[in-house]
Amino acid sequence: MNCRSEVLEVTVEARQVEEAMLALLHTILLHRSTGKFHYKKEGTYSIGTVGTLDIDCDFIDFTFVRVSSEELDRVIRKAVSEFKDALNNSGSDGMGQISLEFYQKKKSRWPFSDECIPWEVWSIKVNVVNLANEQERQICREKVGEKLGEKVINVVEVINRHEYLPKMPTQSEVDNVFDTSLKDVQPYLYKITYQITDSLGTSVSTTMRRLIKDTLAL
């Protein structure tokens, strides 16, 4: 099975870290997760529906759309918040990356440990900016929200390609394919991964910084 790769990348000021990246990940999370399944007998079942929340950043001009569970939301909250204090703590100039991979296992036969597949991996870039004054704020909060919903259209169209997913598993294959420990959805099996890099994305940066500067000039 060939795993697709897909890349995003954004850049913001220190302060909008934590709401970008949950603003991608909901986003993308939304569009793999289903109600829980609720079997009658091996091969029938039933799906239960999937809630929606509407959240409002507060550095950003942007609305985002999430699944309702706050289960899910916590999980990924405490995935990003480590990010975002490593980010902080790097001494780098300010650039990393966050990975949501989706998989699914195969058993192994003993005494070997299940075998994790992945079929796709979502990599988000992510370059922090430093901003002079709070008109400089003002307008990246404005083009950040600008390009996020960029992202979001873009994320939308990938999930909408037909290709590969794992089949709709019986009940009891259900945990090689989907997140069966929470209560009220049920997402394909994921990890969110992370690393810190050393030197700014100094092309994304830049243009930013233009943007900025050219916001200014009118």
The other form holds:
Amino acid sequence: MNCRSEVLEVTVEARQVEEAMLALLHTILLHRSTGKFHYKKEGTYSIGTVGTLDIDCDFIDFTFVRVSSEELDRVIRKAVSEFKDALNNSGSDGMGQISLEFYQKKKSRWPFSDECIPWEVWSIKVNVVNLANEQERQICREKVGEKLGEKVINVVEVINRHEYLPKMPTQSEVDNVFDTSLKDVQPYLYKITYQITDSLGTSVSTTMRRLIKDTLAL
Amino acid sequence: MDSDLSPQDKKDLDKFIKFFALKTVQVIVQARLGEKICTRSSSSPTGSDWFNLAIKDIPEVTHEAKKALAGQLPGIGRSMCVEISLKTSEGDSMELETWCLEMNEKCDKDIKVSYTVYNRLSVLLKSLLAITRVTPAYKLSRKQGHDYVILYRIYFGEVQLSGLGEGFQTVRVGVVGTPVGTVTLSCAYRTNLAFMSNRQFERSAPIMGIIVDHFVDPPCSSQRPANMGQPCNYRAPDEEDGGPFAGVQDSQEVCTTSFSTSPPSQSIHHNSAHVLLPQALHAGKEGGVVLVPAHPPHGTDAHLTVEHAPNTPGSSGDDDGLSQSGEGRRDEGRRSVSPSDPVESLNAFTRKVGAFVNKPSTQVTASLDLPFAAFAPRGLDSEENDPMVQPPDSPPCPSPLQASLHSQGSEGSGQQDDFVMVDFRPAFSKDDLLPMDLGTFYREFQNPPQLASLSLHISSQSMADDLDSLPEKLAVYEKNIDEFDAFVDMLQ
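Form predicted alone already given; the form predicted together with its partner chain follows:
Once more the chain from above appears, this time first in line as the rest of the complex follows.
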């Protein structure tokens, strides 16, 4: 099975990085989260309800919809915040990429650790610019809002192709497919990583952060 | 075509499509209400959250959608459309976008209805939630209010895009294949937002003067022309309000809440845990289209000025009237007729209410709805009663002033009302609980009357007189010149 890979590119001002990333990551996760599964007898399960929330951006003329789950929001915000700090500290050039990867776990026998097999990867490339004056910033607000709208349409387009999705798991397998650690929603297993590119275009520090509970190697 | 589909599957599919259509309309209209939407996730399924999404059902919207569908389902050649338009307060309107739920002939026979189709419809609804915030009409709808409002209209049948102007764009939200056809959801939105001034006005719609109309039952609501939309400004009524639509909620069929983890090759419909309880549709409560009042009507502005307030006679202005300064104040504040009694004008003088006063004169403002109503410009007192020109008599006794003077500034013409009065605390003065302290003294004698000799009128008069009498005086002095000389010698 091939892993589906999608790339989105945005050019933003430094203070817009956080909101732009949140908007895109949450839009993707909205589509890749379901309600909590409750398994019953006879191999059936029921699914909880996912609520949604409109979020207005402060630095961008844009509103996005996210899943109504404070826990999930906290996790994503933490990841985006680290990415933003890394971008700031990297130097004035400000190019980087944050990736959201959905994967499945495949249990292996001892002594091998579980495999993580990605089935969908979203890469968001960010290019940070510095603007000279307030007028440019105002134009940037609107332009970035429009661009993000286009990206949301791209995301929706890809998702609605209804290509490969992991099979609905049985109760014993559910943790191999879904992240069941949250109280109110259940996204597919995912991880967020990022890379900062220096001005030469090469990847200087490939920093891998695992932001979900991994199963530990042995 | 249907022979491949089991009756149960067919029934489920029809139900899914019907409720998908209703939820689609809800999402679109709610996204154009002008407010941020917030619903909560719930880990335990309630059975009424179709497609596992918390989408509220506004009864009026469901009613409109059902009316438009009239028992049919979107099918090939029969699309369900939601048209979003903008209407200005002058009555001009413009179509902004049209959302279309269509069905085409491309069938996906192998797909599992109760499992895959349901989940994909759920994903499509999420996509709709995301896309409704992206089209240009979203920003317009968030800013709706006094200048314009957003209306929606649901119709069934042929898609009409001609009202969107030239160069409209289309965005496809998504598709879901089913055994009977492919469900497609898309949006066509206007890009040319220049107003079409040649658009004819709605024939029988009321003039949308101000937003007030929207929040009450318009008298002609049941006779609204077919091409006039419903306003997108519904606010949920109170819980106690039954309304004509209360029954609609109950009639909703319980949605699929249970799934099977059996491999897809097995037919899921035979699973006894499948919960689909069809209930009879509740048709009884569909009355006329009455817009349930949402907000209480915006009150007309409280244009209460002193002039409009009822004119009550002031306090009698007696000597002891001052001590009843409470009531007197109120009346003074409302008075628009000049007091004729000089003592009353003293009352007017001394009862000017100022901001930041020690003793807040609540009695004054209690009668008026506006705060600081006492500062509203009042009619100018005629000059004859203006204490600056005609000074009031000296105050009869100091003690009655104590209660009122602390709140005073100097009276004057109406222009002084514009200034904020600050309590006067002269330096080195004691706390003004005692009568006739320094501050009181200052205030009392702050505006002494002009010296008679300094008044222009009198001085000019005297000058003329002097000049006239000069020759006579000179003659007299000359006569008495010896006396003057003797006097001068005496002094030396």
